[in-house]
Structures are given as structure tokens and as C-alpha cells.
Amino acid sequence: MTLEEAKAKLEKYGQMQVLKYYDELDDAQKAALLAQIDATDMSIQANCKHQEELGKRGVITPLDCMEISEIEENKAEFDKVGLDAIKQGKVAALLLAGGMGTRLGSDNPKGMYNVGKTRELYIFECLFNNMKDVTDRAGAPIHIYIMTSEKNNDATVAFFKEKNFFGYPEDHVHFFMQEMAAATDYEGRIYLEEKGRMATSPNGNGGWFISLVNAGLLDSVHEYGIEWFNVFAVDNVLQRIADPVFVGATIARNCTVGAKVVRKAAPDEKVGVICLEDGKPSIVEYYDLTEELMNAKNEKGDPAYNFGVILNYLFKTEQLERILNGALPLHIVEKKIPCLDENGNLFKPESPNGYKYENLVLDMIHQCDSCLPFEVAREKEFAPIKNKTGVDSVESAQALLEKNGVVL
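Please render the chain's structure by itself; use the form predicted alone.
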């Protein structure tokens, strides 16, 4: 992109302030800023002017979950269907690993955190061990795509190479970086975080497929014959990856997406719950769950919205490509955004000073034709690491790992 082309784009979207310090930059910095301007979708920033319309929800009704008792009754059938799909190379894993271990007191990528007590056992290693439980049974590896971020990509790739990919075939591990979205003030004006760089943030956990496509990896997905993506987050060290029973149940029930869920520990537990919205599968985040919904009962007299998602989904590739041709709803989140002040000095706010723009997985699910909520035992598959101590912490995850026979 030339300077004149950049000016034309910025003028169109009212973002000329991005070039405020352009003349102070060296040639490399100028080229980097022009490339960033070229790659940035600036149309989304206008949404902050009418964000009330973005948050409107449809009519929420319950969606029946396949509970553990039903899964057990059909386990052999589901396992066979799922294992066959895995053996045929139809299932891939996708790890959302763009986060840092800051809240755990680490400057490294979160997946590099050591949860071992008497030996080294990293979060990434726990996840790969869980995946190898399945691939060893199948007698063949599956492809795993790892989404990193600008902040942690180089460290993550180097770590996997240093650890020899934990014994997993290197040619089945594919890294790509998450797309970034520009961050703005409350009027939609893009902030600068440096004189030659716009302030940005990751495009949300629903941005993984467009990021994979823009990284040029869709051709390989077709080449490998991948029909399903098991998408999961880095911080749950107990989750099962490419679980044959989960895969088989989703296929057998002819659903286009499966969602692993756990029975809520309390009505107000801070987890999103699976539901229908205007008759299509969706998720209500815990902060949108009204008293009425929390207290609603189903036909059996049980809580109607009793199953929380754990960010472990199985998406049909064909459906993902259809979603890609549309547009995911945009979520505008108020955040503290480090930026340059009017004098060009870095300012780190202590309270929110603007917006970040995200796509969310829940919207991907809402655009799917059908969803299978699939219950798993919390103590066997849900050990999230959000904090150093306390609830959902390193300590609680270690206790659950040991309970499940993992030597720490």
C-alpha cells in the first residue's frame, strides 16, 4: 500500500489521526504502518455509534442436552462411529492458544506454564497427552492447528520445537496467528499504541476460522479431507480432544456442531449456557442470564438452563465455510487500552477508555443448523486454569489432575 492509498482509506473512514507521526518514522516503520493500515478492516469501528442494536437477543428457549446416562447407553455405537471418522482422517483439532500466562505470574505463553510438582508437566503437554490417548487407539495421528497471537507466536513455536512436539509428529502440527482488530476511543477513532502502530487486540474466540483461512491453510484442510474441527481452549488441562464418543454422537445425531457441557455447580455459576435463540442453537453468557431464566424448569422439573459450555466444540467444516460467506455479529467490549496521549507519550489507563471489537464462538454456533449439547463429568473433563490460586486455579487443576491419575 502506498501512502496515497493509505490516506484515501483513512479519509474514507475518518481515521486520518493514524498518520499523525508518519513523518517522524524511519522507512521500516513507515512500511510496517502502511501494511497494518492495508490489512485492517476499518468498517467495523463505525459500529460503536449504534452498538445498542448489536446486543439485541432473540427469544431464548431451552435446548435438550444429551445427558451422561443416554451417552452411556449408546457409548459403544458412538465410539465406533467417532473412531472410524478419526482413523479416516476426517477429524482435526484446533487449539486456541493466543493467551499469555500473566494472571499466573508468568511472562510466557499460557500453554508453557508448568503444572507439575515433582516433574515438568506443561499445559501444552497435558493437552497433547490427552490427544495421544485417542490417536494411539486410532493408530494414526490427527492434524492439529494451533492458533497463536502476535504476542506469543514465536515463543510458542520455539517451545514446541524445543520439546520435540512432545513426541507428536511435527508434520501434523500447524501454527497460525490470530487476526487482530483495531481498538478505538468511544467515538470510534483508532488509537495509536506507538507512533508507527495502531492499537490492536485479538478478534475474539470466534475469529479462529477466518484467521485460519487468511493464513492460507484452508487448501490443506481440503487436501487432508478434514470434515470436522474439534475446537478447544488452552486452559482446560483435563479436556478430551477428538473424543471418539463425542465425535460419534454428533455424527450419529446428524448435528452440524457439538458442544461439550457440564452440569452447573450453582444456578449463578459464571459459565455460558446452551440454549435455543429464535429456534436456532445459541449460548447465553452468564451475565445475560436473567433470574427468570435461572429459575426456569423443563418438562422433567429440572432447571431448564442447567448445562454450561466448557469451550470444547465440534464444528462441521462444510458449515464453517458457509458461515464464512456471511458475516458474524460484532461484539463491542469496553476495555482499558494502552495508547499514545495527545503529546505522543504512552498512556496506560487505570479504567476503561475505549472499545475492542470481537467475534465470538457463540455466534458461530447460532449460525449452525443444529447443535448437540453433550454432557461430560465435570471432575473428569473440566479443570480450567484462570488464576494462580482459588477457584479455577493452578491449585484446583492440579488436584483434579491427580484425582484422574496424572502424576505431577
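What would the structure be for the form predicted together with uridine 5'-triphosphate, given that what you showed me was the form predicted alone?
This part shows the chain on its own.
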């Protein structure tokens, strides 16, 4: 892209501030900035001015959940179906590790955080240990795909190499990077993070499958015969990975996606709730759950929207390929964005100073034909690490790990 073309694009989107320091740059920096301007989709930033139009929802109705009692009754059958699929290499794990983990506030990728007390025990290691429980039973490793972003890829890959992949076969671990999106101030103006570089952040976890395809990995998925992807977040150290009972139940119920859910602790708990929207599976965020829905009861007299997602899903590959080109809704999220101040010096804010633009994996559920919500016990499978202290923190996760017999 030439400077003239860049100016025309920036003018069209009201982003001329991006060239503020252009004349100070050397030739390589100028070329890099022009290439970044060329590659950046600037149409999405305009959405921050009319956010109310983004979240229009359809008609919400309840979706029945497979509760723990029903799972227990059928456990042996589901376990067999799931374990067979795993043994046949039909199930892969997919770790979403492209996020910035700003709330935890560590400079390293979140998975490198040591949750041990008397020994080293990293978040990545907890997850691999959980996965190994299953692969040891199956007698064969499964493929694991790890999504990173340009911000944390090198550190993540180097860490896995340094730790010798926690004893897992390296040829079954595949890294790929997600796409980035420009970050802005509250008016939608793109920040600079260097004089020759726009501030960018990972574009949310919803683009994981398209990023995997763009990274050229789909051929390997077909070659390995992967029919299911267990997609999960980096920060829940207790979650079960490629859980045979979950896999078996989703297959047995002929669903194209399964979602692990926990029973809500209170009607107003801040979790995304599984439901039907216009007759299709969906997740309604807690802030979209009206008072009426919050207190609605089903025919058994139980709360009708009582199960929250924990970001552990099982997607059928066939379904993913069918929805590949479907656009996901945009989420505009207030975050702390490192950027240049008015004097051109790097500034790391202590509190949010603008917006990131994200697609979310939870919106993929609404694109799927059928979903099995699968209840798990919160105290056994849900210990997310979002914050340093308090709710969903290192401390709360450590307590839950110890409760489940993990030596820290």
C-alpha cells in the first residue's frame, strides 16, 4: 500500500491520527506501518458509537440440560462411547490461549503462571495433567491444538519447549496464531502502541476455527480423522479435557455441540446461560437476562435458565466446517490498552482506557444445529483464574485444587 492509499483509507474511517509520527519513521518502519494499515479491517471500530444496535436478541426459551443424575444413570454407556472415539483418534483438544489475561496482570502468557505453593505447578501443566488422565486411560495421546496470538506466541512455544511439553508427545501438540484487531479510545480512534505501529489486541476467542484453517491446519485435521474438538479456556485449572463421558453423551444424543454447564449459584450470578434463541441453541449473557427470564420456572418448578457455561465445549468438525463463513456478532469490550500518550511516550494504564473488538466462542453455539448442555459439579470442574485475588482468583483456584487432592 502506498502512503496515498493509506491516507485515503484512514480518511475514510476517520483514523488519520495513525500517521501522526510517520515523518519520524525510518523506511522499514514506514513500510511496516503501511502494511499494517493495509491489513487492518477498520470498519468494525465505527460500531463503538452505536453499540446498542449490536446486541439485539431473538425470542429466548429454555433448553433442557442433561443433569448430573441422568449422567450418572448412563455413565457406563457414555464412557464407553466416548473412550472408543478417543482411542480411535476422533477427538482433539483445543486450548484457547490467545488472550491477554490483563486482569491477572502478569506479563507472561497466563498459562505460564505458577499456582504451586511448595513446588512449581504451572497452569499449562495442570491442563496437560488433566488431559493425561484421559490419554493414559485410552492408551494413546490425542492431538492438542493451542491457539496463541502474536503477542504471546513466542513466549508460549518457548515455555513448552523448555518444559519438554510436560512429558506429552511433542508431535501431538500444534500451535497456531489467532488474528488481531485494532484497539481504540472510547470514540473509536485507533491508538498507537509505537510511533510506527497501531495498538492491536487478539480479536477474541470466537475466531479459533477460522484461524486454525487460515494457519493451514485443516488438512491435518482431516488426515488425523478428527471428528470432534474439545475447546476450552486456559484459565480453568480443574476442568476435565476430552472427558469420555461428555464426549459419549454428546455423540449418544446426536448433538453437533456439547457445552459443559454448572448449576447457577444464584439467579443473578454473572454467567452466560444456555437457552434456545428463536428455536436454536444459544447463550444469553447475564447482562441480557431480564428479570422475567431470571425468575422464570420450568414445568418441574425449577428455574428455567439455571445453567451457566464454563467455556468447555465439544464441537463436531463437520458442523464447524459448515459454519465457517458465518459472521459472528461483535463484542466491544472495555479494557486497559497500552498506548502512546500525547507526547509519544508509552503509557500502561492502571484502569480501562478504551475498547477492544472481539468475537466470542459462545456465539458459535447459536450457529450450531443442536446442543447438549451437560451438567458438571462446580467444585470438581470449575476453578477459573481471572484475577489475582478475590473471586475467580489464584487463591480461590488453589483452594479448589487442594480440595480435589492436587498437591500444590
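Just so you know, these numbers come straight off a predicted model, no measurement behind them. Numbering follows the first chain given and starts at 1. What we label the rigid core is the largest C-alpha set whose atoms superpose within 1.5 Å from one form to the other.
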Legend entry - Did P303 shift 2 Å or more between the two forms, C-alpha, core superposed: no
Inset, instruction - Indicate whether A6 shows a C-alpha shift of 2 Å or more between the two forms, with the rigid core used for the fit. - result: yes
Inset, instruction - Answer yes if the CA of V394 moves 2 Å or more between the two forms after aligning the rigid core, and no otherwise. - result: no
